[in-house]
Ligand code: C2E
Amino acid sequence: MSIRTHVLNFKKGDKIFSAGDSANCAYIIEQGRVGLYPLTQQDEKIADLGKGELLGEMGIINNLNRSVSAYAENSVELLVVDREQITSRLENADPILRGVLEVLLSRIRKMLGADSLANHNRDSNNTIVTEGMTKIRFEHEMFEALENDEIVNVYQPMVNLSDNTVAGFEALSRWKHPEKGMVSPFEFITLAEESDFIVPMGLKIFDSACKQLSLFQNKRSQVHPQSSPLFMSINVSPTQLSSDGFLEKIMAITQNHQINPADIKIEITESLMVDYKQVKTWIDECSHFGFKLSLDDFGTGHSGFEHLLQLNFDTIKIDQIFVKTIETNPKSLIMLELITQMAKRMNMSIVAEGIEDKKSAQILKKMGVDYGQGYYFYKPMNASEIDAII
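Could you show the structure of this chain alone, in the form predicted in complex with this ligand?
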């Protein structure tokens, strides 16, 4: 974006713009006062703006002509705000916020009687409103889905790479949508995070994952009484960690299902950790109560090593991208080797995810990676399918 910094000066009584003019820029009032009128200065004044206030932004936001006329009430100095300085922000803003803004502006324009001046681009406005409203509707559907038990978990086994036996699972959520079929978490988790709906949803996901783990562990101890207990990895977002009473609630859930917190690995995605200092307090509390912590998608965040330095994780999960390129990019192999050695020296276990073929699995095993997860071993499955492999 190239920003012109230029200043315009007006004398008392000068017209700054007229109702119906096309809107190319907005202004910040640096000096003086500006009056807004329906059409001319003879009309009744609608508003009086002073130093530091924004002027002429409406036409930019909804891409319509000026809805009022602006006159200098005394000697006025204006800083020009380029259209793009505002529109680029709007493009990046949440569609719901943009939708709400559009609705408010169109209401104000109606009140000002400025609708007759509206000319083009109704369509683009409607698109913004529709996009925002679709999102709101989706949020409602998500709420109902949770009530109707349409948010379910599938479980992807993680294997001990040393002998390919199942060591534990990752709980991955799915939305069993009555019309759309199975909806991927990519489509609804982000939205749930934006609206904090992830908090009740996450607790339900946590609860059913613990319930399943208890059943899986019982079954395993009947079949292989000597084997170490199966674990369950559960994805938890920072919004959940920071929510009121999160720790007490997950403690209650594990107690209710007679699960040892040490068999639960809380997976936190590195790319979502914005403020690690905050996250540190929550992580320390969870570990104090015996939960294990796993750093997900390692290598994709902005400050991977800083996270490792400051936060006490028990497990590192190397992002799929390194595993996917292990056979084609020699750098991947070097990085994987170094991360594995580092994890071992720091007493952390290491998981490689996204393993899709035998060769990659063998390379990772040789390297000393503890656990493997990926389509080569097992795809995410529902609980009854898991029963069969235990």
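Got the form predicted in complex with this ligand; any chance of the form predicted on its own too?
Next up is only this chain, free of partner chains and other molecules.
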């Protein structure tokens, strides 16, 4: 997805677009006022739009040319909203809602007069539209942050429980917003998935993680030449996996950084698996390229054991909800023992996340869990901190 994130400026009297033009984008008015006219400024003004309002969205929604002409009433600054930022959401909306929207837009175009558009203008200030404008601005900021390398990876080590050595890492993305501070990964990654921006963002995250793994590997081989290769776990969403050429692109990234695909664990969250046929295709393709597959958050979904029955994972990652109660809830201990025994018999390695104390680590080690991840061992760290522990 290619998102236009530039800002356009117009002087008083400048034409922004004309009736009949192709509707290739919409705009959010950041500063100034925009007048809407049937054809030219010599015609009677239909509506007057100001800061925070959406302009030019109708043609995008129903794929028609502009219905009116827009002129700058004074100095105007517009934030460009790419067509796909709107259409990708409409494609995923309920067909009934899309149908109702088409009917409403058709009526607005037929009634195109001062009263109808003035009412439409007032309605655009409601809470729903305001929230939508906020999300679009946030997407703009997110794109700029990625371009400026403000969205970065940190790495949380995974420890081999048999000897407490670092075996690999999980790449975790962080965004320090200049005004909002640290933005929750859930917040910005969820938004990226909504707009398909997760695809270019995911590739950049993947590239950064592979580059860093190569550096970690080189340093590790200098210090401990006989040690096993380190691995990197990277979270990947269904949107990424279903994107055309995604696996070829990440394969090229591993080759560029001289990384063995077998040292990359692609993590798929259990709760996101809804279509076994599709997920099986993804897994088979990943295996064909040599990547390892990890089932993340195991135990939190409604059909976790069915996932293992239907699909071939190399690793399961036990959700921290079981690990955190291992010392207080006997049921957690029993379930962990059963999961571990089952995974061993299915030739899968096991990662337990959320380990926060020595006793839990010892219990899991005795149980036969392969790897541990959590603040008892290491917090997520930047590359220089990882270098220090290597």
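Positions refer to the first chain, counted from 1. Predicted, not measured: the structure shown is a model, and the values here were computed from it. Heads up, when I say rigid core I mean the largest set of C-alphas that superpose within 1.5 Å between the two forms.
Novice: Rigid core fitted, then: does D82 show a CA shift of 2 angstroms or greater between these two forms?
Specialist: True for D82: a C-alpha shift of 2 Å or more.
Novice: Does Y71 show a Cα shift reaching 2 Å between these two forms after rigid-core superposition?
Specialist: The answer is yes, as the C-alpha of Y71 shifts between these two forms by 2 Å or more after core alignment.
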